[in-house]
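Just one chain follows, in the form predicted on its own, and it is written as structure tokens.
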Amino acid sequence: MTERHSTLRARRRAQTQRTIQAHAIRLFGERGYDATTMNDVAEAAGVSPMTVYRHFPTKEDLVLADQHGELIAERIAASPAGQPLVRRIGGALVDAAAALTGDDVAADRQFLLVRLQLMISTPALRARHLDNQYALQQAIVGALDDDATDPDAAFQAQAAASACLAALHTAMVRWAEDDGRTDLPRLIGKALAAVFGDDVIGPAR
């Protein structure tokens, strides 16, 4: 019974976080990041300011907090271990982008677009975004499940993850500048191909 209650609490907490963040991103997009307060977000989400701060300690966290790293890590972990590192990582990045921006998830696509545009246009968020990139890099390296005791293997995994994330960032900036009109998975594939060659994400993509 205790485990069930714990699971229900975790689900409610996650749902509350999603609700608060969705309202925050909407308000930031409509009014501007600087013009929107944490109290504004709380009022829109129908919760107390204390609840907002409990889930998002800073205003920047309202934009930067995400679970996309988990999605990418899961797809990397499920990929064949014998494939080249950049193919495993690149394929996961393209697949995750497709899952987040498909026609059946229009609301998620708009949320991702506004969130990304905020990160690009707001100086305070640009600086914190680097922390997110590092955390994502570490999640990718962990998902590759290479021998952590081998310094060369760890270095190669970190280098591959860093290079793939640089290509991802370039593609996402272009997508944001195009106001989401282009196909994000295709842009990511093109960016990866520009760096690693046309076959980086495999012939089936």
Contents of the next structure:
There are 2 protein chains.
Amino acid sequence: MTERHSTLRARRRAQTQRTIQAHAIRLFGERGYDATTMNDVAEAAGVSPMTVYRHFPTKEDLVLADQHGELIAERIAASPAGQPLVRRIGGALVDAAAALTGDDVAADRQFLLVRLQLMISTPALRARHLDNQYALQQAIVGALDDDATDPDAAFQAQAAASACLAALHTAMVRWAEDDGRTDLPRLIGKALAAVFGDDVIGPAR
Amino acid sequence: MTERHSTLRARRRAQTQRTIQAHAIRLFGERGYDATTMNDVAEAAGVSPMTVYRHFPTKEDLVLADQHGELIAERIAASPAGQPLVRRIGGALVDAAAALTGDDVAADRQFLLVRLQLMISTPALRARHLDNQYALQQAIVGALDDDATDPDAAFQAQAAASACLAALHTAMVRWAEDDGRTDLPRLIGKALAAVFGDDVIGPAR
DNA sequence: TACCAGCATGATAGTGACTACCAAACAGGT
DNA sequence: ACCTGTTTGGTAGTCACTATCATGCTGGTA
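Structure of the form predicted together with a further copy of the same chain, please, following the form predicted on its own?
Starting with the chain above, the whole complex follows.
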């Protein structure tokens, strides 16, 4: 139960996950999502189908992993309550996108791009992604913690969060259609600014 | 090939569909969506599983049928292009809701209510529903036919449509949580007015 | 009446995602 | 050398869904 060991196991575990997911994304990109079976993925990754299911409970999880809802919700909850809704939400989204740039986009842009294109074009994946986004929207509304007594405020929060997420989504789709040639966080900032104005979102950082 | 026959057959066909769907919704409500198999539905409806699949290609289609995307898109395309986006979209949604009131809500409110509650609480159904809503959003944006050269206009159209649909969705969820005691079209109008203001949507009809 | 054309339904045998359930291997620490 | 928990593998099943073929029913025709 030493610290060193658990991190060792965790590392091997994470490595196995990366291997499986990498082979899965590659196969999905080559043959298509529906035409690739879980057995194909297992075989390509050199593990048994059971192991694939252990790490990714559903086939969709092979593409849609690691959402960052908590990060965004935290930033929103930490933002001052006095500001307009779209400023609080939009600011958190831009911050989150900037934080992700260091991780995923720069590191493995092609990987992220294929995932995004699969997510857009495959109905099952798109539906799951939209459900994830809906959950994020609910988390955002919850993090706003405005007075819950006013029903109008709830409507406004939902609409504001939805509009911000739509801008984010549209920017990501645009980015994927452009094969990732543009700068993603900047595109997101532009999308938010186009909808809500520069003064609301703040200057692009 | 006479006209009378095709309508007769069409009526029987529609009757079979109604029977199957009614039993399906009832079973889903009683035992839960996941706990009810397609065979259960077929047996309850007194048909073979094949027949169920003929009329409803997927299990989800038993709950999520007859979307009204075309109606909304038509109304938006017919609205004058000069008005603000949210007025064009919101007006079409209120109109559509009013049109549906005559059909579904008054006729079989309980049926609609159970479907809505299933749709909200069952992940698979919610995901499919959100995907349908996304398709509707794209149809709305397409129906706006603003000049496609301006990328900012596209962002704005997406965000406006998303906010309007979010208001609609929130109103429907609220209505379902209230067990359908309130007036649905009016609630939708109130939701849109809360977000965009009475002056934009127009007085509740 | 006998017959024909077309749909609607039905039975059979699959595929593939996913889930128990149990067995084996392989650490890590005593 | 001996446990103990973690990771992995195998087996057999359920269930949604599909392809294919056979059957029956129904409304119109020679």
